[in-house]
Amino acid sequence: MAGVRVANINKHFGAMKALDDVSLDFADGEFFGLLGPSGSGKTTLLRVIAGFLFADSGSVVIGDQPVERVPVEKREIGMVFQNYALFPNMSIADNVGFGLRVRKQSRAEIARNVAQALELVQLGHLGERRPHQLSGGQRQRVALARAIVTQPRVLLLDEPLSALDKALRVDMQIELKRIQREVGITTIFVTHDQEEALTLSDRIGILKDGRLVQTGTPHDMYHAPVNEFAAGFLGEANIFKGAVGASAMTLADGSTIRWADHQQDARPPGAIAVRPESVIVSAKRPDEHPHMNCLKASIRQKIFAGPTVTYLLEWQDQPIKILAKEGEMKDIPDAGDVWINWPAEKSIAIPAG
């Protein structure tokens, strides 16, 4: 196994700059999620690490070996694609063993290694079947077994679960995390799914327009975004702006929003974010409290989704989203004016600039 380091990576496609001076370290054995909107550069970065693309400038190091001009077949990486890329005319066992045959392992070694890989992904009983006889989740497990059977130093996953339905994706997230932990391989995966990134990753990197916006643990990224883009992209956020004082922000209607002192750096924040699940809706104005924020808003829509209810509100022509557990706000009307409130410690102070 090995860690990966990319330093000052730049990549152009014609006039478009797909990667703009990107530097990242991926620790040995960690599960790292690359997250970003379409066109942000995350897949391009993965392909540069894999060797399918060469960067215009910058370096790629796997373990202690610089590999920026090493061809893909010599980088000792395993890769799982969005569309599985299985050979339809081969059995599952033959698909998994394809890379071992290319490496000219003996039949006995291939049989042993394939059996171990299929057992790891819990498909040991399906080795003789063909890909079309398996479900989408099973085919994705086969693709994963094929990627790890050669014992690569790094595993790269490009939107590995996007072709699966929601329920199956959740199951596969659990399985993928289990397998990665058992193998202990450095894993870098690309996703546009925020929940998937939060669930699977030890650390996350957010890309936008080819530049690295922020890296950190899922907890730190969610609770301490470095700017408005990061706040709104990794999870949903209600953003407030106004005149910033020493310890509070004054909004356009004269209301104030407070935040906890430990939540900001030396500079005053440029905006305040609050997560939908942190806000409470009240039919009556709550008693004033120095550590609580309170605004009057209007309900525009109430969306029931089984265990949760989403309230779409409006404050000063600004949409506000609130997420509550079913039954938590039984006295709230379906329409009309209400009060929204949240503790100052739930305000996220977003750095200015």
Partner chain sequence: MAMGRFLERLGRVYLGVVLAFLYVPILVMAVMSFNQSEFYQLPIRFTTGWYEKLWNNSEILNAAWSSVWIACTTTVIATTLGTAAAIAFFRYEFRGKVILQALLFPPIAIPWLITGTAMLIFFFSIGLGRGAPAVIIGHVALALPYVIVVVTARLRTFDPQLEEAARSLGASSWEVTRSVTLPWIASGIIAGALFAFAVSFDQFVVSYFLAEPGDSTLPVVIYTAIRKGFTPEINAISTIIIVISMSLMLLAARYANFGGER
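So the form predicted alone is up there; where is the form predicted together with the partner chain?
Only a single chain is listed, so you will not see partners or other molecules.
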């Protein structure tokens, strides 16, 4: 097992710049999520690491071996594809054993390793079946077993769970995390699902238009996004902009909002982001308080979803989204003007520019 380091990767497809000077370190044993909208370059980066694509410039190092000129089959990687890519002409056991046969292991060794790998993904009893006889979740596990049985240096997952339905996806997230912990393998996975990235990753990297926007732990990324895109892509955010003073921002309607001092960068923030779950709605104007921000908005819609309730409001023609626990906010009208407020420390100061 090994860490992976990519440095100054550039990749063009014709005139389109798919990767723009991307540098990233993946630590040994880390579960790293590459997150971004489609066309952001995340899959391109994964395929450059795998060796299916060669970068125009920049370096890829697995462990301490530079691999820019090493073909896929010699990179000692494991990969799980979006559609699993199980070999239809082979049994499950033969699928899992494929990489071991290529490595000329003995029959006995192959049988033992395959059994162990299938046991790890809890499919020990299905070795004789064919891929088309398995459910989506089972195929997913087989693909995973096949990718790790060769003890690769790094495991690459390309949107591994996107073909599963939602309930199964949550189960598989837990399962994937367990297996990754048990094997301890450096894992890089690509997803466009921010919740999946938050759940699985030790660290996340957000890509946009081929550029790396931000990397960090899920917690840091959620609470301290570096720009509006990061704030809106990882979780939801209400963004406020206005004239920035020393410790408060004056909005278009004349009201001011504050942020906690400890968040303040050397430079004043360019915008304030507030997470939907940080805001409280009240029917009456709350008492002035220096550490509370308060705006007058009007309710447009209330969406009941069992444990949570979403309020869609409008403030100065700007949509505002608020998420509350069911039963938490009482006496809120279904329509009309209300007050929205949140404590200053829940304001996320987004760096300017």
